[in-house]
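Listed next as structure tokens is one chain, alone, in the form predicted alone.
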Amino acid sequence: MDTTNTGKTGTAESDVIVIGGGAAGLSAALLLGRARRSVLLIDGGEPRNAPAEGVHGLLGHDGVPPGEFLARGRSEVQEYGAVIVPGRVTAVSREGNRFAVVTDDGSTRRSRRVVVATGLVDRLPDLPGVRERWGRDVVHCPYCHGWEVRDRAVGVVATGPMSLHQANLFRQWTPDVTVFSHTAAPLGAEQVEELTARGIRIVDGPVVGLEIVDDRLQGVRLADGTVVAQEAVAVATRMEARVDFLEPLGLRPVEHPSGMGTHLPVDPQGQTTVAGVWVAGNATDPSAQVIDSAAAGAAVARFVNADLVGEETAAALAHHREHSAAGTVPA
């Protein structure tokens, strides 16, 4: 059901179905709505992150709450006709020169266009603690959070060889960093001498969870009993491209190079190899921040509005020189 807005795009049909309701799908959305287009946005209301206690690192609203950002941006969205439904899409598929847009409730929704802005899961180490303080005292990204927890004890939860890239980035916002060897590799006796030398601690052994005390983050526990006392916890998330609505389509999720987790390939312009669908932001570029998946949103929506243009054009043409050839004049 349209919950939010009634405006042009209440047809069954829309130019453009935008999927998803963060950064990278309200940035297409607004771009497409200002060049006249129908655009029927599709939120699963499940923002990446809402865990987070402000949005960091975007110029101009540094440290707005993420929800509030969000409504900023779905109203900015509203203004220029977009209609924005809640709803999970379950499945995408073709029918003719149309999209079909399957929701969780039944409903089907078609458009010339589909651009996808889904983002992706997380999927945090399975150790006690971890998922309860997410996004407070237990992060990922230096870039989003290494202000917060700049000069604190920062321990570093390793699970791959991208943990060690995490400890030296860190190291940056504090000058106390322990690296817990925990399920990863053996460090080698370059990488020690490297950490060593930035002063970074190498603590051996498994981590078993974390010390929580009084909702406040204590330390890393080790499998032996052992306390590390720890002020903010990093840990590597496994990040996975949330499109598995697209297999209709044949569009599956590859490994990323950076052995970070799984996203959807596109091209420089951001299209899939299905002509008509586009992907922005996390989906695609799993280490995108919120300033660059809007930015990716701004630069699909205008390749999409490109090419509906150049349909049109043909169509306007084919139409022409029908009646130019026939002596009649186009309607």
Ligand SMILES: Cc1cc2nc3c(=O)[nH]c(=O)nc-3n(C[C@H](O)[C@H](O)[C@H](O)COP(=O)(O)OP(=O)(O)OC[C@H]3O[C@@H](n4cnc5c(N)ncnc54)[C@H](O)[C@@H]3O)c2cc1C
Contents of the next structure:
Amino acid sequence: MDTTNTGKTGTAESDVIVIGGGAAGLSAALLLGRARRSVLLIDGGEPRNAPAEGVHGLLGHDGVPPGEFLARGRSEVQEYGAVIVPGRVTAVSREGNRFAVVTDDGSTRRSRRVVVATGLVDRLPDLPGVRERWGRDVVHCPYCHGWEVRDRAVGVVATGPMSLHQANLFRQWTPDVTVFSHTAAPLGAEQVEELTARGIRIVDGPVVGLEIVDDRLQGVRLADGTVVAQEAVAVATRMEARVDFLEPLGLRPVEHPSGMGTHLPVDPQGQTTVAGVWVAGNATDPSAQVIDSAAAGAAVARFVNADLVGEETAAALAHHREHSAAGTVPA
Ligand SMILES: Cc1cc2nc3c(=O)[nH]c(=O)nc-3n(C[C@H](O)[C@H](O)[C@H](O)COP(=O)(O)OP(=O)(O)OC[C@H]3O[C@@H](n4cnc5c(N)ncnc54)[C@H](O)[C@@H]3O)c2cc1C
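The form predicted in complex with the named molecule is what I need now, so please give it after the form predicted alone.
After this comes the whole thing, all chains and molecules, with the earlier chain placed first.
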């Protein structure tokens, strides 16, 4: 089928609408385009790692700027006929055996299957300086930024149990790690002993902000005015899946078992409890890196294509049998 609707209100439909054009969505669109499916990709243009300088740990493209990586992906996807439109999806609902996808400009597009690849939102600790420095010298993921802050003074502003895990991980990259207890529950004797054994310092009391001078992080400011010098700060974000638009289908995000935030659960093939709706990337797996998200998008695309092939085979068989029984020639 090659009836992708690129108009605003037309009634033509696509085989698949992919919602979200980050690593997961583009990768799904690439495989589906190569499978000769008509694909419409709708993207809000706000990838999670936009503030970062480079994408690290991405084999073959280590350090590529996120915008450049996605631009290459978009152009590859378009080579196979997929149509990419900017826009934010506000609702997805069922219309018989089709899905109706509504965007914020009021357009409705229809498809046989939907791939959700809208990622997540990082809810940052509400501290002066954190948002401004996010993705630069305020970081969360040692695998994304650990190498860049190796051997530097890294302060972990603790907000919960994940922060201690984070401190222990960053210790792999630098011997100079300080945990600021901030709003985390008081540390137990065993936790203190463990951190101390790893050479991680502990500073008690709430943090009131980050000290920034001349566009550079200088340190962490405590309630008594003391500034503890730091070259980078690690925070644990609350990660919330961006899937509110699936509410009309009865799909809602739930708490992730890790305690990191919310996600939309899927089966081992990436399908939700609503047949025909698949999810890939951070929207279902908050710990997925770019390479994992791209791999998940590709895997989901193969399952979606197989599902469509199954549906088409069943229809062809029914048609064939009908004509065999009647002794007529199938059209
Ligand atoms: C600061 C920072 C640095 C990072 N650095 C690295 C790194 O170095 N290496 C690494 O591997 N990983 C890194 N990551 C993790 C990386 O960002 C994620 O693994 C990756 O973005 C997940 O891809 P995704 O396709 O699931 O989601 P995203 O990349 O977030 O893409 C989702 C897309 O969906 C769109 N969207 C959302 N809602 C809607 C809607 N309703 N309608 C239409 N479109 C919508 C968004 O605008 C966005 O374009 C970093 C993360 C952060 C926060």
